[in-house]
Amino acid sequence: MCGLLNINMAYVNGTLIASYFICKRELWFMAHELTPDQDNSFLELGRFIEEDYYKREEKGFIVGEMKIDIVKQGDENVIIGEIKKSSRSELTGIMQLSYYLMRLKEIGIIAKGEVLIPKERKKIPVELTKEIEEKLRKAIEEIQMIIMEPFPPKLEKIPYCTHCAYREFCWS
């Protein structure tokens, strides 16, 4: 338990993994269920892209704590997809998708992944490697430590701040 908040130590999800690789302060806000600015135009654009593209695909699969954007059958394996707005989110998409692949592997499902950036017509294949798995396990440990802190990490101006839906929490 952290201060007045009841945070489950085991609870880490793909969104927190993605935030970890962007901004640890944003991660803390999300983990503590602070609602970002719902009128943020970049947040709305993300929702639009997720809803408007890949209409022929089935979307929004829930597996445990994971919400996977797209699941489809490949030639040999199941392929899961993570939709991102732009290449700017490429690393976070790869790590988020790798987290899903790792969790699926733990329950006996071997899958491959694709980060999908429809506005740029990009499809980035993702496979879970031992190196990425190790990086994720370290990230999960650090995420749990960040979540347990009573206050968010210190402010740090980064390029993502300009479009962040939590901007008001940091820079107003």
Given for the second form:
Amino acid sequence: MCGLLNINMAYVNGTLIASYFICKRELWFMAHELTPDQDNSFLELGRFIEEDYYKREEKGFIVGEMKIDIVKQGDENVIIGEIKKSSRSELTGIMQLSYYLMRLKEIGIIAKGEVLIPKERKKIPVELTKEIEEKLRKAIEEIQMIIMEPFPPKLEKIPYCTHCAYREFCWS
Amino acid sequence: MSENIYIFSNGELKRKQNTIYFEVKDGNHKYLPVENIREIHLFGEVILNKDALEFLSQKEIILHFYNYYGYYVGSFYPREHYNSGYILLKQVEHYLDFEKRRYLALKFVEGAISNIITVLSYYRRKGINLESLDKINALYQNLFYQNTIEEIMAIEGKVREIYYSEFNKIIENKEFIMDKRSKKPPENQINALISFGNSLLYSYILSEIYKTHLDPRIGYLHATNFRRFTLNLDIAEIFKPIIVDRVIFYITNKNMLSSRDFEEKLNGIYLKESGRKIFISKIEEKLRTTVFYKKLGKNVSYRRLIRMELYKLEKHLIGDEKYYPLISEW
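Switching conditions: you have the form predicted on its own, so give me the form predicted together with its partner chain.
So here's everything in the complex, that chain up top.
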């Protein structure tokens, strides 16, 4: 225990779930509020895409500690959307949305999800399954363990490093 | 690509049509591209209002102020945007624990001396007889046996004294003779160049600190005195030889400056506006120069090297990777 952080279940948010599936080191940094270099061009591009697409939709919903990109009314259920830059983050988008769906279910809201990749005109429907739910529960448990470690997980070169805003931090 | 703006004229800096606008006293004016500005250096007499400061703060642009003599006066450091209580506590912990503080102070001086040796070795290879290198090497070996911060600083002081005494051999132009380092006021042209260059470097580093989670008020080598920024002074030790001094050698040996670019005031020698402009254009060029950074696997500018030095410090503070100073091999 590092004693500096007081972490509980509520602390886990969508970004941390996404980080967990990308890089555990990034996860530790995020949890410690060590935000990455905001001048990073990929981050800037991401912010731009988020702002520029889906102008007719309502954006940026905050439910508890979750920040949901898009919420709209579907035929039966509410649909929540997560905007991603490219298919590279398709899987993380799915897990992030599933996490939101799971949390919404806990408060009695049944919703559906869509990973949106506007630049590729892609829309991937997401439904919460038993397996994914199981995976997420395991992830949340592990996230809390990683965050409580006094030091960040060791440096490891992965393909994601090339586009990561922590690249220069990690490899300096 | 963000840039640094330098204002030499007298006038008024204001917010206009969602950007920054500078109105020169003689009626000229200029719009400044607010989205692309990293920092603004003010050398002239500039009038500002709160509206402009608020806008600059929102755009996270730092203002660095210099007095009539080109000395750094202070900065408008917009409300910190990368706050991390965690890093702040770690920074303090490494200051209060003497062994931890000593480690960092030692590393900053180790970087400073190593880079001085790099610079001198370059000129020795070019055939200049620099016998003091052996003396500096001996002092460098001694550094690691020093126990207090004062002792560490004393070694650094001695090395610098010897190093500056070699400037006369490196600088071919005999107009620029240096007897000894003098600061307040600088007594000759070389001292004026060193003071001006160091002032600029302190502010560049401060701007980079602003982009990290570090608090510039907590330094390790230069004692925190509760008033001013000190961490930038620490980091500057590493970069002075490889940025400022190299620019000085370059512009003097290329005869880019002459005594007409200096003036005498208050018993001191100062760079005039013409001289400052030449110096700034060359130091800017230096900051944009890139070198290959092995660990990162790509080219980075000197400006970026400063940022990465701060990242290394952050990593040291959080216990991720031990800090070693940048030692230039080129």
